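We begin with a single chain expressed as structure tokens, specifically the form predicted on its own.
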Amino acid sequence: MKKLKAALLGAGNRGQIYCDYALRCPDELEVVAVVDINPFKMDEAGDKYGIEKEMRFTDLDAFIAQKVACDFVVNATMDEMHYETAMKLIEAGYNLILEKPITGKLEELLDIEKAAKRNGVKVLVCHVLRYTPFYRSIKELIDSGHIGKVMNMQLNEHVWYGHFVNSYVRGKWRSEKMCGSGLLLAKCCHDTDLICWLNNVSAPTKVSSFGSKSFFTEKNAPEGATQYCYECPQRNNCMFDAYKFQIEKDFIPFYTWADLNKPLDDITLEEKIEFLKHDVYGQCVYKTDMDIVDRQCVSVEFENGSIATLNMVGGASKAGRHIHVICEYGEVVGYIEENKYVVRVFDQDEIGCKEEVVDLNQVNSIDGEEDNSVAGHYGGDHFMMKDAVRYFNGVCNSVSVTKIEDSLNGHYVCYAAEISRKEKKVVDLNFNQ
């Protein structure tokens, strides 16, 4: 297997997490170019990966015009930029790792798929949960036929309030108008993808959904609350006080302080205090311009009669993803945070079931890796890049690999769920017809 070369487009947190694979596995991958409209982020990544000055760009067109040679581009731009940037790179013949969601618009999704086929380009979508030991193991169990075909799936995602407030109430994904998609697509296309991937012997046909912004609304603000926390008389009584949240606890600092364009360790306390006086990260959580839901449920029916549900709660006290898959001859139930699940199989002799715990914490090595916890998303970020290097080398046979064609159904479910939620109706899924 040859060592590959990659370019990074969008040198924010996600893009650097993916490209850090080159630092852990330098014999497999080298990052040779970076493109970011922000010169600080461009040089931060350039210095980190040892990229030559002439291979650092603030403009994608300049990168393409220079015909930089690489095996693939990691496109980690913001959601609303995916379509334009992906189409330019595909038409220029570059293979892509494309951050999820692909796009918030159906016509753009289909354009990207058609362009990839037309140009013979590989597009691997960052559905990183597929690559975790937890979900990959469940997928392999289902595909083995040991517990039969899927009849019912129940998935729950509880988004921890620290994450939810930083990313979706005060953060840059708080507005469908700004980033081109609602919470379901931005946060839970992981989960709708899992629903479709785990049951990919059949296609989804009908979707219904309910959801709303019910908690982070002005009517729930403490009496006398002001627009910005620094001057609010209720600060000491509010669990979401920006100064406690962002300075004392320093939740997710790489999001909060990104616009200061300085290394995190170089930002002073005085700079942080002043920043929160005029930025959305210093605003009352009940008074931001957030226009997305803070809870949503989705129901899906498949061609073969199987069904699935997804429940998402934004602002839960503890993060958690739970899955319960009921098949013809048994079932699987577990929490990814525990990195183990229970398999129950019908016991005809006892008219009951036999249980087995599959504990992935006891596995010392997966695909030769000694540390299954490396990187984020329960190891999914690392193992996706591991599979990506093999995929672009033409030697990957992983059940997790996400060609763009395999990513359509999960996006269709998100699109249909938003139509259902907003128009209060069941939606027939015929987007690809």
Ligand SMILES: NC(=O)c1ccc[n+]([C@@H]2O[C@H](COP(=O)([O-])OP(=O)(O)OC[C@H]3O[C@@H](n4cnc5c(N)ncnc54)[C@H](O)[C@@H]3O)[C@@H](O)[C@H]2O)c1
Contents of the next structure:
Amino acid sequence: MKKLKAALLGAGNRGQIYCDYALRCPDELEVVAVVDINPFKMDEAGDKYGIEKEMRFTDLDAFIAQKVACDFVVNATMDEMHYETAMKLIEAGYNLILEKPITGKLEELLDIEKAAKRNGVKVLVCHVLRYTPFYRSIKELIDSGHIGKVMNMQLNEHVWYGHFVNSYVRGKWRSEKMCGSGLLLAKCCHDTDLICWLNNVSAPTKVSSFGSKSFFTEKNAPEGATQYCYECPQRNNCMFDAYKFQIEKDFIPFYTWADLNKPLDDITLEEKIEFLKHDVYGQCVYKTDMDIVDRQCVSVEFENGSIATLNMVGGASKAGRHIHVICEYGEVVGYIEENKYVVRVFDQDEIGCKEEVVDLNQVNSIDGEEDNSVAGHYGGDHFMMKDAVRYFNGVCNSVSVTKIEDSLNGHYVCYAAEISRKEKKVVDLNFNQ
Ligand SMILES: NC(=O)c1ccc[n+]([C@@H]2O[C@H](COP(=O)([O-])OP(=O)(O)OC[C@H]3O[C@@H](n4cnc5c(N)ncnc54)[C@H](O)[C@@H]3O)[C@@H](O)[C@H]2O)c1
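Could you present the same protein in the form predicted together with the named molecule, rather than the form predicted on its own shown above?
Complete assembly follows, chain above in first position.
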């Protein structure tokens, strides 16, 4: 297999996670260029991957004009930049690894897919959960036909409250207006993708959805609460007090302190306290400009009559992604956090079922790496890059590969669910007819 060259566009958290594959597997991949509008992030990644100074750019147009040679570009810019940047790269003939969500707009999604086809360019979408041993193994079981065709799928995602507050109440995905994605698309396009991928012998046809913002609203703020926590008379009684939450607990620090543009270890306590006095990370959780839901359910009907439901809860006491797939002759049920699932197969002799536990902890040592940092998304980040290198080399035949043409249905379901939720109606999925 040929060693490939990648360029990184958007050298933030996700982009560096993907490109770290080149540090772990230097025989397979090298990062030869970086583009980031923020010179601090550009140089942080440039130094980490040993990129020449003349291959570091703050402007995508300059990168394209220089015709930098590489096998693919990792586009890990924020949601609202995906369309513009992906289109420029595709038209210039670059293969892409493109972060999810692809885009929040149907027209843009179809544009990207058509442009990729027209230019003969490969686009791989970062639906990293497909690459985890857990979901990949369930997919292989379903595809084997051993338990028959899918009849019903029940998926749940409970987002732990620390994660929810940090990313969706105070964080950069709190506003659909600002980032272009509502909660379903930003957090659960992975789950709608899983629903469509696990059952891709058929296509989704109808969608309905309910949801709203219930908890992080002004009416739930303690009496007398102020906009910023540092001056709030209630701060000692509030579990979300920004000092406690963002400094003492320091949940997800690479999000909280990103705008300080410094290595995390170099940021002083005084700088953090000052930052929280004027940044949204220092605001009352009941009073931010969050404009997204905090819980939503989605129902999907497929052409062949099978159905699926997804329940998303933001602000749960414990994180949990649960799946229960009921097929014609058996079922699969498990939590990805446990990295094991139960298979039940109908036992015709006993008129009961035989149960087997498939424990992936035995085989999931992330390619023999001891270092847990490669285990992001339960190994999905690492295994996606592994498949990607093989895909762009023309030698990948894994069931997971998230080619753009095979990643559209999950996005259609999200778009339709949002129409359904907002307009209170069942939505027919005839987007691509
Ligand atoms: N696959 C997943 O499971 C998963 C998980 C989390 C986030 N995401 C997605 O990954 C993407 C990136 O998220 P992140 O947390 O890494 O963001 P980030 O803010 O850490 O990184 C984005 C980087 O892009 C740079 N940038 C912005 N506009 C640019 C432009 N025009 N040209 C070049 N660089 C530009 C920013 O300076 C920043 O360094 C988002 O779309 C997010 O929704 C995916």
